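Only one chain is given next, in structure tokens, and it is the form predicted alone.
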Amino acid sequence: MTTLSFALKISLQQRVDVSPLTPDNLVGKSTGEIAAIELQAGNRKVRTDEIFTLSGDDTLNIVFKTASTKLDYIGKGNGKGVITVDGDAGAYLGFQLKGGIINVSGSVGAYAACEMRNGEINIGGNAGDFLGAALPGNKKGLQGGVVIVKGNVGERVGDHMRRGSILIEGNAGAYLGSRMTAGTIGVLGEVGAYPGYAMKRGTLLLIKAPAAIPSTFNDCGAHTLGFLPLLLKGFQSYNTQFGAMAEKVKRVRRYAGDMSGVGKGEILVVI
């Protein structure tokens, strides 16, 4: 068996909607019966040969070849199999994925990771905002896996988290793990204002000290955690240098919050 491939054939006027193009979807359908599941596209719907050129027949290992950011929904409710993107993705990449790996070389728009239940998502490049969070009005962002970015990403990272970890090799946005519950989000760059908003529980792991600390955290000094090795090995099989760090993170500054809120979350900065 080969690598199912959709290849982008045409440059894309609105938005397309691919959810129905994954592994849970596609197993046991013949290439013609792939070729003509309808995708929405705008207000219209198109055939998937339409858009992609299809070759391959390894429906638990799929590539979107020349993608675009127009491709919307990559991977969403997937729990089996590898997907790749070749290029960019656009927004709700991984929503409510359950289980799999997704791939993508380069930058995916807001709400990647979204609600996302269980699984991997590695990001070679940017993500937008709202990376691990909950839709408008839900409680329950990212609730299990890990997702990994290689680049930068935008605000409200982890908003209504409540299991899982994210790692972000770039930058963050503001508000980063706002109104979290649990799980984990580590930084290697720069943070923007108020990391931790209304946060509940969880931790925020910062190898770089924010500009400012919001003043509903108090500060409980400089520890020694013996958890911290153990969690950053934890990612020695992932793709990403937090895992390379477990020998490194000795020392950090523990900052306990939001205490205008339940309290129990906290910020550790690496010192």
Second form
Amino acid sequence: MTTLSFALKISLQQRVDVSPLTPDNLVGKSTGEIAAIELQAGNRKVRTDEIFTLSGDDTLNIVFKTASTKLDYIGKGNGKGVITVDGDAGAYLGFQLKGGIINVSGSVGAYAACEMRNGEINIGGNAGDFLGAALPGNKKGLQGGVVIVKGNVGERVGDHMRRGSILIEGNAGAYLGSRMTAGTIGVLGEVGAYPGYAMKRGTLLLIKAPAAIPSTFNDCGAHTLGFLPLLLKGFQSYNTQFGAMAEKVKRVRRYAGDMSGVGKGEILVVI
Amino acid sequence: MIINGVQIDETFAEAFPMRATRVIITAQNHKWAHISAQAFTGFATSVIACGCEAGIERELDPSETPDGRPGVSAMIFAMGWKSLAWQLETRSGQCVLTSPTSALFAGIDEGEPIPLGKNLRYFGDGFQISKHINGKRYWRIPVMDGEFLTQETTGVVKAIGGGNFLVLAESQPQALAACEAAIEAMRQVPNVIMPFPGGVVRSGSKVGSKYKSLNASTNDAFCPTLKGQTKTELSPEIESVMEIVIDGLTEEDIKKSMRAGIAAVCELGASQGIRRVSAGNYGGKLGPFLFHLHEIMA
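And the form predicted together with the partner chain, for comparison with the form predicted alone?
Full assembly next; the chain just shown is listed first.
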């Protein structure tokens, strides 16, 4: 069996919802049946083979070649297999992902890993706003799994996040971990203003100290926390620099907050 | 069967089914990991009165522990799931949670999960923090020396308790020396513990008693001071008998352990006053697992 690939053959004028093209949906389907699947493109429906050139037959191993920022909902609700994106992806990458792996070589739009339940997402470039967040009005953002971003991320990352890990190797925008209920967000680079805004529980692990700790977070002092090596060791099976930090990161300054609310969250700044 | 002048009796040890789990206790250094583990496995020599049997399995290097610190693995055995869960929880709470710098992890992942830190977390009075790491749930409980880190559950597996052998010697020091050598050899075997003090029991028991309220009483047939007073199993030259009891995860683990221990005893041999190796059996009434000494040493 060879990898099932979807090579974009036209320059997209409208956004395309490619959520039907997941291993879960395609398993057992012939190439002809896959080619006939209708995708929502702007305000009309198009056949898959109108915009993609199809090749291969391994529905558990899907590749979007020469991908575009106009391809939305890649891997929506998928539970198994590997989806690879050569290039950039649009919004809602891995929306409500239940399992499997999504690898993106380029950057992704807003709401990547939105309401994701489990699995793994690796993003080689940058990610937009609301990475691992909940849809507006919903209460549960990322609920499990691991999201790794090699580049920078936008604002409100992990908004309403409930469980799982987001590991950012670049910089993070403002309101990192806003309204977070639980889980872990790690950032190697700089973070924007108001990290942990309205955070209830959960952990922000910052390798670099932010320009300012929000006034609603209280300093709990410097500590050697035993769970940190265990946590970081847990990332060694992933493609992230955080795994290699298990031996180095032990001592942190702990800030508890957001004290304007529940106040059981924490910002850990490595010292 | 005679090995190095030591007679191996044609008899068997009789063992019974138990439930067991393993925990890993880590600390700032091995000294404090041992202190915590010793407290955790204290007063756990026999299910008869202790409710469980527990012991330290071995010392762990930092590379072998979940949090990369020096540690100790300990195992705890009980007659059933409920009693094991109760013993584990009370011992973890009173002996490990309280021990400076300690952390507590599951040592067995398979089997039915029982609470490890699941209920201890409430000691955190709402300040406890949960972390999911690689599919396992951990609790960070704030304590006065920092944080107590513990895993939520550990796995319970079927196990065997009561494997044993008796060392019959010409004197008490010789019997003890032989048992010490046996214990040192047996501690190299994984998946077993010897729950009695130092691994050795000097008060082996028989089932029943002349007193109605007692289920067990001294094994008079092996008491050297009663040689002329009861139906003895001892020849005139035997002056001291000591027993090693083994609990293990499988029959094979217990066999390996018994073989290592008896071999170490026989290595001292008759020249060191070791005359016989026997075993405690109850005519097949105690349990379904029979460990025949001749088969083990063949």
